[in-house]
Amino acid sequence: MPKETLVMKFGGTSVGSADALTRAVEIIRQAREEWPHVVVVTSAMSGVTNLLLDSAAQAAEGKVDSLPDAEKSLREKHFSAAEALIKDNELCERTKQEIDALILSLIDFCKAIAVLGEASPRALDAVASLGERMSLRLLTAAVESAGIEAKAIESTEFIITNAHFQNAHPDFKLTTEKTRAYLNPLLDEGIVAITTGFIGATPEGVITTLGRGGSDYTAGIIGAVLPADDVWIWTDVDGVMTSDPRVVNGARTLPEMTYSEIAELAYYGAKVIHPKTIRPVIEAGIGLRICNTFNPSHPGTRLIPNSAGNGKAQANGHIVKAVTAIRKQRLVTIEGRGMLGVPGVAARAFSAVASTKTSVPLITQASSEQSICFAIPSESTNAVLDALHKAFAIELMERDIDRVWATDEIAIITAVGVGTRNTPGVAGQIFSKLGSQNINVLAIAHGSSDVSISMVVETKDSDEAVKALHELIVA
């Protein structure tokens, strides 16, 4: 069956310049040339979304000082590529036009921000979202300017989503409806249809936005629905790496992976994709492609379904695919002989950080149900160590809990490989590759997925750590 749909994604980085966005725009050409159906999905320049929510936090802090240069920096940054790319002098002055008029909202919601002392998540979000509905303008002018029939369409008009601002989840049955009435029209008559990534709007038409790093969401979340063919995600890198080629200088380009073992992935630290983005296209069983804007010709990663014999190590014998490392955690401990046997100190635990909105990446805990540890980032210690400490007050006083601590900082290492599944003595394997080099592991957690082996270690033993084990990928 010939393929007719495809959405393609383009990251910051993608779009981050006028010489990112010629390669954007020549990759957009090429695709409409081979694919009747062409969908793109825009992020906000790079450096954009952070400048935008770093003078909202400055506002609300009663700083308003730097607007003039945060307003100066967003002319400078989409003018120029907009006077570089868009030919024709009418759509280039009416595109500035519509920038300039999202800057200076962003001048008014500022002002705005700093005279009520706070930043709610509602106005972050729509703060935030003016990143990408700038670039959108941009992005389809030069598009137009190359001479492609295109046309801007807000996500908002379509991805409905529930008031959680800052992190919304979309309405999928919702969404369906709208993306297929919006956009089927526009392919039918071979309109490439240029779209915001991260953001959606509330039945009521509130801006939201699906999360840092959402644009990747927005893409997978449109293949599904209408439904796409295939999601190609535009980055910097040449697919998915075994590892991060700062830390391990053999890392190499894994030219396919399993949904199992990117979903992992992207949990665990790896920047390439949004972990969300998995789930929609899982569910659609659709194809999803991970290639790099600036290096076109390389095939990248290509995602495939898990299947039973993917279990087994692969055929080149390597049992290990990729190695990541979370940085920037500390390991909380409760501890106490008290604990053993009683139940719902876990549940009470968990509900005490859930308090804090602290995302836990690891738990693991002794067989012995006398202690229980988890990951936390860093910067949430104190928060959690203070809800631990109101939650187990009694326990504490009564010395059924004997402490509850968090360690200095540490990484979490994670090997990922559908081979760790059913292939006998990789825990071995890879506990003697960090023996080799003196790392002693302080935790460990086999994930449910049974695709990854997660290690807890000193911050200053991870690039060593991930180094020895990313020599199990090339041995």
The other form holds:
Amino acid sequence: MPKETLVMKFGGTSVGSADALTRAVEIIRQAREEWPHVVVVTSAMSGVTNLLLDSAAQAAEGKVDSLPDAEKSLREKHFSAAEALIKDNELCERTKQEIDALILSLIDFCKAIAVLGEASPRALDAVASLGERMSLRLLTAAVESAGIEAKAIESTEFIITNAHFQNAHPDFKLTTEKTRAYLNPLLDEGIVAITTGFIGATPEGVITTLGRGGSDYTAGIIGAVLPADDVWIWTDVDGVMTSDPRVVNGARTLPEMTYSEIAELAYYGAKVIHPKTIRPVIEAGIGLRICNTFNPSHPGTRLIPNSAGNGKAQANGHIVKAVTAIRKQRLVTIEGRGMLGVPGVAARAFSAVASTKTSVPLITQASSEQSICFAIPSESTNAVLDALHKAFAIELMERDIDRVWATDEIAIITAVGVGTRNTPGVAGQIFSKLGSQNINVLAIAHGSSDVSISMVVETKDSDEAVKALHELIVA
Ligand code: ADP
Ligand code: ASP
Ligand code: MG
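Take the protein just shown as the form predicted alone and give its structure as the form predicted in complex with aspartic acid.
The complete assembly is shown below, putting the previous chain first.
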């Protein structure tokens, strides 16, 4: 069957300047020539989401002095791109006015937050949404200016989520109905549908966000529910690489990765794709490609079904394909000799952690039943320790549990590749490599499938550990 529908997502850098936008528009033109139906998902311009959330955080502390600077920088960033790209004066002015209205609503939100003295997750989502809503107007006008028929539509109209602000979960049934109802009529007319990444709305219409970096997920959701044939994630590197090129100089593009490999890599910190993107794409059985806006002729990375990758080492015979790190974590340990006899300690521990809405990226195997140890993001440490102290108040008083404590900051280093866990010798290679660099491994955990193995190291060793393990890939 000929391919029909393509969803393309442009990340922050890919829409971050007039030059980047010019490239994005060219990519859209080309896609439109080759695909009858094209949906475009845009992120906020690079740096904008951080700026918005910083302004809100400052306002929550009563500080509004930097608002005029934020206002100025948002105007400059969007207006200079608008003026460079939108040839029609009237369209340019209209676009600037629409963006200006969004900037003014940032000021209103921040003033309200300052009066209240706090920024609720709901208010933070309203603020964070402004970035994508601004870039949507800018990109659509730039595309129209290039003579391509396009229409802007906010994803809050059709990505319907629960009210878990800052990390909302879509209602796939409602989202499917609405996405098709809103987008198909445009696509059928050959109009490029351009929409916001990252944001959705509750059934009542309150704005939510899907979590930081969530525009990838938006593209995955839209691709899955339409369904599209392919989802292409346009970013600022040549696809998924053997490691973060900002940390490892010799990082190379991986032309193919299996779904499980990429899921594991994304989950363990590779920012190149949001981990939630993978599941809807796999379930819908559609294609996913990650490619570079600044080097569009490079094929990037193609995702392949797990079965196609089974037992397939890289051309150089190495099993480990990529290395990644999650930083700013701590290990929490619950320990005590009396734990042996206490039923349900793990269940209670993890429900206490869950009550703080903290996710646990790694649980390590203790040598006996006398301790439980797991990683959490540093910023959640106080909340998690408080919740655990409350949950085990009686056991702590009776000395069945001696101590609940957290380490200093650590990093989780993960080696990814089909066979990493179960192929004899691979774990040995990993540990001798780290040992040879004098890197101390504080804890080890296996991924849930055969595609990864994770090590906990001190923060100071994290870059060295990634570089050392990367040598196992390229050697
Ligand atoms: P976008 O704004 O396009 O979504 P991100 O900054 O979220 O882009 O993600 C792209 C960045 O991810 C790259 O610039 C790169 O530094 C980083 N990165 C981390 N790990 C990897 C990896 N294994 N492969 C490629 N890029 C990676
Ligand atoms: N703009 C959002 C963020 O910075 C979403 C994204 O870029 O994917 O988190
Ligand atoms: Mg991203």
